[in-house]
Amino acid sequence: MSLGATKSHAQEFAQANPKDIALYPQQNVCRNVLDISGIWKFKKDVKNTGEAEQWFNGLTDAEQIAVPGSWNDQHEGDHNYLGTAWYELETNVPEAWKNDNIYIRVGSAVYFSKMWINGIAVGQHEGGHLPFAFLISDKIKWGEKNRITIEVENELKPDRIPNGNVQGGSFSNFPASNYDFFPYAGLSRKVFLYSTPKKAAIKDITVQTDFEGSTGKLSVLVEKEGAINKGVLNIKGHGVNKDVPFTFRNHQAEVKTDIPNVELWSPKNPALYEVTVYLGSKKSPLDVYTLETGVRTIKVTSTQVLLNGEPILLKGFGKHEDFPIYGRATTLPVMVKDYSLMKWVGANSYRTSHYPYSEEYYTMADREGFLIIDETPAVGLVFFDGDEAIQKRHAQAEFALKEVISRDKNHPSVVAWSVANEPSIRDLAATFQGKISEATQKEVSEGRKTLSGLMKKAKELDPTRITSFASVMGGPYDWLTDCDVIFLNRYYGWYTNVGYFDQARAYLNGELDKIYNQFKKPILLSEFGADAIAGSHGTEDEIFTEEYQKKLINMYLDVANSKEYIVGMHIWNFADFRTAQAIMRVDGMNLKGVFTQNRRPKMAAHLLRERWFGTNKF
């Protein structure tokens, strides 16, 4: 299906390729970077007559927004926004490029967005969290500065990932979003132009890791564009230093070759490899990129899952990127923070829910030794609002995939693809209670499709990771069935069975071992957990109390420590979030937080440090 077909007032708008995100933008002998992100002229379109009035020959009239940032609470009044936005800079391309391809490189736009340059259409991009990049060179001005515009906008509509305005959904929110965060809009992560050789440039790198006794083996696809029959790849860490030369055929390249006495990269040994690749000679390269990889390997048994041959628990959480003014936005300090109080706590891993996350999360992942369930933004799938809509979401969920592996498949700490966050039928109470309508078994099989079809399209472009999706309570089962390891949403004791903690664990007990037993693979409980003011206390078992909270997540471990097939535990959520308005959250927060907003701890995180650095199972 085409995806993002829009007015477009007879300009002609380029999709954006994921290829064209496979490598991010990187100084060097051969390729410059600059960074344009900063303050940009903004300008909101309340009546969305910017295109026909082409506001792309200049915005006048505007304010001043910071990029990246998420528009909504950057002005008064902006919050509920979601309608269309024009963002402008102006900026001068340094005349050393003169020679080389130049590309504009746009973090996450949130949700479509188009750009022009000089008033000139470029490309158009659909789904926030990814990014997008095109070639601009031939619509660069030299000697005098440049006009980047971008326009967004964010609508809530049904035929979306995420979407919003489903009639029949499951959340009764303002705004009318279908998933529990908050659907913030804007330019939120950075804004690039840079360079590459014109002659011949590295297109892509795909590295794959494997190990025998002490040898790494290391097989690298290189594909390029250009006029150039040959290269160098360069293997440098841990005593190694070591050049294979290659020849391409049908401008692509598969090197494979060992690392002697490897060290093999885990959470507790995150040790990195410089992977480099020369187009031409090392010595005078026509193009060169560096990545980082480590050796490691990732299976499935019935039980349990092994990196590098050897069982491991997953202990961690559900995330946001939230943050109170930034939004969603990149903010590096934040970031560093998360991953020390992850680490203050004994985690090590995380979800990416319910999107992909700014590179930089991946990079430091890599480094730190934290393993990531890398999500897309697939959320709130519904299967009963027509065959139209939900091809389009399907076809949105394929693209969004194609994304997300191109542009993380390197990374050593991603260890699992999760195609989808809680896909729902409208009766999720008729797979407890076994009444299934014909109405509802069409929505059963339609999601079957979907979801059966994402992830073997996840193994098709990436064969070496878990693929799998997080389950809501009352989803149907059938829908498991492809999934490497499972992952279950449960919230016995919060959403059902609230208060009642004996029934709560006996419903979870049942379920576990039900679901194990029709499909012998490990289980991951991906979400669990209860929603607690910080500073509330309370003497019994009081709903919204920082005791309510630690009780049942310390339940909950209790659970999975008597399950030999349990294998990761991800708590929901990491830090209190921003959400849209409704009864159930107080202030517009998700506060099932362990760690407020801004990172302080509750008495569940103490909980956690005490039994994730002790003796028990998790």
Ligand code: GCB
Second form
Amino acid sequence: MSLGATKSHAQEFAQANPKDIALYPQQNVCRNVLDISGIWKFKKDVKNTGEAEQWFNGLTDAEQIAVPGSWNDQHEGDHNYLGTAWYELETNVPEAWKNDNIYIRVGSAVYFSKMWINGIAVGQHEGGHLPFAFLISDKIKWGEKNRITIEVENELKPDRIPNGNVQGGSFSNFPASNYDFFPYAGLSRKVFLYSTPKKAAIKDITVQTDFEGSTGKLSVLVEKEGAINKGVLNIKGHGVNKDVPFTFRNHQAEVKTDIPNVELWSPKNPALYEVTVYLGSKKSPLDVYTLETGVRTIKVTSTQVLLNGEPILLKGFGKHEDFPIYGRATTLPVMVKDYSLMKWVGANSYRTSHYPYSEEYYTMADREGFLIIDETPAVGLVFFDGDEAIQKRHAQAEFALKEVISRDKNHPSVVAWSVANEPSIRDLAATFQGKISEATQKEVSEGRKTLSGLMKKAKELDPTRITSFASVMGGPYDWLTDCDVIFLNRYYGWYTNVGYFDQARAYLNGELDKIYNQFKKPILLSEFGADAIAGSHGTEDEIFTEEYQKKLINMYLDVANSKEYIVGMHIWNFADFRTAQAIMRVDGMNLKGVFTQNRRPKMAAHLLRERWFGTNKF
Ligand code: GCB
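Could you give the coordinates for the form predicted together with this ligand, as opposed to the form predicted on its own above?
The complete assembly is shown below, putting the previous chain first.
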């Protein structure tokens, strides 16, 4: 599929624009939101005849399905279905919205989707873990029901991110994902209709913060459409309630203002301010939008990450959006529980491995004081299958990066962009052995181009955050060159040296020092861990027992305590999660969670609680 707009069966589909997801739908005096999630009609299109048969004119013989919800575990027989399926809902649009612009926003459609309103083509979106929105006002029927049709296709293809069916890739899974989590499909997040004022509307707000002494410095870029040239910015919270009038030039206004006696945002004190933009006057605005944001800075030295100028250590996990039956769907009670459990063990951060999560996660992190490493869906990039595939993936990774930065840039909780997870070369042993063939060298330089390109892009779009990617064990060090903080996924004691704790410790120690000495940059262990079957115990070191997992995690934390340049320890994983079937994944599960999939603690969770509330560094 191309990233450009396409035509099929004489219909034109607009390409989704990352700008249209910058502002989460909001109910206020000028805007309305209608959550149209719920039970939708659903029909699998096994032979891919739906478009030719014009299923967008109404689904016949359809099943019922829950949205949000991955489709895989809702109906018997669909678990491994990764082809095309159609969703349909009929709904009225409130008459009161008649004079507004009306958008539809889909939180996530895995992987490629096309949309019709009342049988008329609207738009398409490629990429499974980020929202998209389209303006549909001119397709709405008033006083009657409107048919919303979404076609979703989730084939595993080598030139997608994440990729699948990679010939010669390192996974032999069923289904053939080239990554270690189940390729859940369907509409996994909420779907909204929302309205914005027609005359003039706020399109985007970008807040950047700094401070000098006790004064907070805010720089707010407002972008709008429509004929209005004035606005007011209001900052509210912590004893401040301040209006700053401003003027637009070319639909943009950059407003700078100070906050006296600022309360800085941090995990210990997640102080938030309300930033409200009014178009026109505050009293009778043409449009209004309110963001919650925190004033904070994030910087790095050669050995530290500084939050508001003070060293901060990131303690936490790599996670997944994963829960029985829901699949990858938004499950708010599980999200709330996860934050509670992360607090219970003393964690202050996590990585949204291996794709951006639904928006609620970030809002909650802002309020609860968590630090997020926000990761794009570029997991498992390979560089051996020809220029065309490499470039297609690069283009999609860059598009997803634009989308995620557009969506998440105002969250104080987001401190870093991870542009990829475990890009790889085929001969991972070569780096260790120092025997790099010509073919491997070509992969290394292609990889460097992609990764440095993505990190450069992230910096260009947002110079205020850490940029990095999570690197695979055995991956070329050359790729680490442009990372602000080096993220390492390491499995000494599990995938290598299993059972040999002394060797594992020695290798880990040695490699950490080697990398630090080469780059003189702070290091975060973005993955380490061991599978443990909950309830399996032993008196001696035995893999898959809870004791082994606990001992391995303890060893890694001890090593980290002895290194001044280690700035974060993220255990893989927070909870057990579903994967494709593979011989290393009994019951289709990765069991490296310190909690089970149902969020019951293993011994390692208690260990973390002791350590992270104790006096150790980690
Ligand atoms: C990794 C991957 C992660 C896997 C993990 C494992 O390095 O980044 O997606 O789940 O290893 O458990 O093998």
